[in-house]
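Below, in structure tokens: the form predicted on its own, a single chain.
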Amino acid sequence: MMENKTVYLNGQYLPLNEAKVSVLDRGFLFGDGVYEVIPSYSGHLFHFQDHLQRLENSLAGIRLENPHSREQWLDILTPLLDARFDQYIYLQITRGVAAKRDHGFPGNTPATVFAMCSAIVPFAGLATGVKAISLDDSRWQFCNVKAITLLGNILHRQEAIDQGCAEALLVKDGYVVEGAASNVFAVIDGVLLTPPKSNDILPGITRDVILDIARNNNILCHEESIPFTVLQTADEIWVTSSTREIIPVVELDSKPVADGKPGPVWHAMNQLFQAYKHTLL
């Protein structure tokens, strides 16, 4: 498949090997920006407003203002889909190029604004399930925020990779919180948890439609910490995000989950999932 590599940058449309941002940015010089991952489905936006009101949360966040409506986030995003495939719009604002490297907010800058397109590659550990580790959360503490600054999240991620895992579930005063790049879910008791929305977490647009999904099937959900001991005997765990969708985790900290194998909670979710998205094309 051939991704379309038209971007839009401040305005314009063009080749993205012409799309350039300035050394002075302040996404470049202090990661000051943040971002937004929106799923297509056949040139149709997942849950677009609910990830708008993110990316608004987001701005609020960090006291920038946003540069659009939502109706004109719209006319700016589609021109980059492709109906033809399953995609996902990457959208990053930052506070702009300032005339100087100076801390505090330079006043009257426009905000830098960048978004493409890329295809949806399907997960290759999906029917398997995936490795996870488990480390200390060093993050941080406006995890809420999706800020364009990962640089604890990559570390986080990388560490899991180095040592042939998907994912680093993160720990903080004993509690799992989340993913390095996902939202947690666990089967405890047959019941489904995950853990509430807070500064520790990025609420997610998947985790959020998942809890809907699982109220309206009459499947028993909560949202609640998940102390990490009691998530060591978890008959499942899940991580989820945009572009993985629902992802189990069949071994943490190189101990099988349950049996080892994506449970019975995860196979119904996952076919509720890919059902739900085929009623909003």
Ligand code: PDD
The other form holds:
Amino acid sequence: MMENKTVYLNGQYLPLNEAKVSVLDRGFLFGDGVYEVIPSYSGHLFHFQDHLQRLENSLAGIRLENPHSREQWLDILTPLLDARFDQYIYLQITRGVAAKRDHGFPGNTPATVFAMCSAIVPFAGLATGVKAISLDDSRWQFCNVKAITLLGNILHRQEAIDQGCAEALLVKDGYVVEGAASNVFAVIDGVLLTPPKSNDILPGITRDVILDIARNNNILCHEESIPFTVLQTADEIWVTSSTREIIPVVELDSKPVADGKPGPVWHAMNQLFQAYKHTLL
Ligand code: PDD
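The form predicted together with this ligand, contrasted with the form predicted on its own above:
Zooming out: every chain and molecule, the one shown earlier first.
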């Protein structure tokens, strides 16, 4: 049965089962919209300004005007939060409901704004690590935009699931770029590496936080392209995201990563990350 929590839709708070969008919504017809996923720990939105900055960049990337100021976004989202739990906000903005289906942008159509809040369920593979496969990245050229058009991502993720894995690591022109719904880190020759920001990856907020933590704690790290052949020899591989945090990958394409156990740098970083979260409460 569908959970009947309160959600936000176009200026109204209403039960989830009463939140309805037109079939002419451009999100439905074209996947014409962007989204954000923002964790909230004990009612505190994590790196909220960074998420809003990325939302602004995504909106600019698809030439859609931001319907709200940062203050308005905070006012809209706050009533959805419950300080007793760790949760995440899912926020979606589409180019609205046009009078007819036409690829070109409609004029003067208000955006559709939807937000809901869900529990963060601790990820089962955190302590033991997870398996991943590698796949050729078949997505589009603007992976820096957090677009709701996720067909490439979901097909890659499902391929991983079908093979008993938690994530697909995507390879483009011989370099690993990111996961189907995560960024990627690797420990190689004692250095923590993650691919640099570009159109090939979503600039993950978790990724940025990890880099800051590493720099503040003398963990040697570089933003550097990682050839897939080098990734195959890594001492540690992690995937990171707002909902799963930092997950060690212990098997890649059916071969163990190093000794097949979460590594020491992951243990250190995960502890630092959890401690950092608490400093913000
Ligand atoms: N996805 N890369 C991709 C393709 C992603 O979809 C995500 C997150 C990330 C990590 O970004 P962040 O650390 O800001 O969550 C990287 C979210 C969680 C989702 O689609 O549900």
